[in-house]
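Shown next as structure tokens: one chain only, the form predicted alone.
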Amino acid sequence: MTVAQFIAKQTRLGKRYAKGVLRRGEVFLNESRITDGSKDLGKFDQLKVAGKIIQSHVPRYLLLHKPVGILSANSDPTHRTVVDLIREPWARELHIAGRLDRATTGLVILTNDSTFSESLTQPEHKVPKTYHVDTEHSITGEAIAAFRGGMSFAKEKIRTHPALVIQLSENSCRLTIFEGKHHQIKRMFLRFGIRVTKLHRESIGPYVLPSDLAAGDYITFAKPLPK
């Protein structure tokens, strides 16, 4: 939408006026006079009219350590969620990029981005996902070939990009896979008869957990890192 549009719609007073405050130098974007009403508006811009601020969108970003038993999900009736867990007045804006399951722990995105969310979530992009895996069962050499070939999931009708494994103990490694379907490294190992205990995510494309953050705490960051 362009600046005249938006603040035909938003101000109800239609297009003569927004290019009268216009004509009249009466418009900032992000602080800067303008006078062109064809610029388009980003949803976080600022926008000032006449004095009055009619939108002022902020971008939020933050990295949640979730603990076990919490919901990824913006509200629930039953189940405490990853939303309640942020202690700031904006916190229903967020929407979460990349769920984990109630079990499991680790590091959870949470913005009012949609853009950035689905730079991290498309499975196009394939965007290096990395847990820690504890399993009741060995790790065998088999399942490790398997998952560096990649494994076919016949109900998402996919082949899985190769996983990156390092084998950490006979029943312990840090996985990497490439993309994030439902209960995917479970499936994984139980494929073999191997049984996940305990699941923690440490990683997803360049925003790493902090080793000192404790669970059901979170960080801000103020933009994007670069990929």
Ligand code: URA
Second form
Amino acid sequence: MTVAQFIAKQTRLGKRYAKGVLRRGEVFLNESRITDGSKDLGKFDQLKVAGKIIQSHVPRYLLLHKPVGILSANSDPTHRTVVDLIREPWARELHIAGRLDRATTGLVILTNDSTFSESLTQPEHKVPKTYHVDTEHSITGEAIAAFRGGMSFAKEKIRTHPALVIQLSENSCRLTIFEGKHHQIKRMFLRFGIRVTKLHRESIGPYVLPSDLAAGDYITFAKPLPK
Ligand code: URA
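Other form of same protein, the form predicted together with this ligand, not the form predicted alone:
Let's see the whole complex now, leading with the same chain.
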């Protein structure tokens, strides 16, 4: 990704903003002012835009226990976001490796290492994501069989990888999926007229939400676990 593309994406202010800050001399790559945004940005090149470091030399990795009502976004004019919960000077450099709906709780991974986040989110890696699901209606054998068999999603033109399901009670289960499509679990259940009332992500691949991590808290870790 070029410097200009990264500025547009990370600030969410678009290409025009990126061109403007470059033209005005407000962009510093590894402490040197640059005006040409076509240069490729290295993973840990430091990039400072309009006085703020938007990518630093230091890789950052963080597990957050997302509470209900918090938006999986970097910033938002009306709602608090997962990044707003991070009390670190470098919080604004982070991006989210797999979003959760506002009402969903549980594990969110944040990082400034795009190779790491892509290794967790790109569909071809088929990283398992495990959720505790509570439902209003009984979870039927028909629904479980369909989840285990894989389901077609016409909008995304995909067939899901066979999910793992452990039924915990008539109205709850532990479900592992291998994609991360918009509202995927709610849509899977709704296909069978079953409304999800609570959704909580317990793990993403080898990363497990620590049981003693309170909602709203986070821990940092030094480097990704070996594959
Ligand atoms: N599936 C959903 O429906 N919502 C989430 O937040 C995550 C998976």
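Residue numbers count along the first chain shown, from 1. Small disclaimer: the values here were computed from a predicted structure and weren't measured.
Trainee: If you split the chain into two rigid parts that turn against each other between these two forms, which option among S56, H125, N74, H200 sits at the hinge?
Mentor: For the motion described, the hinge option is S56.
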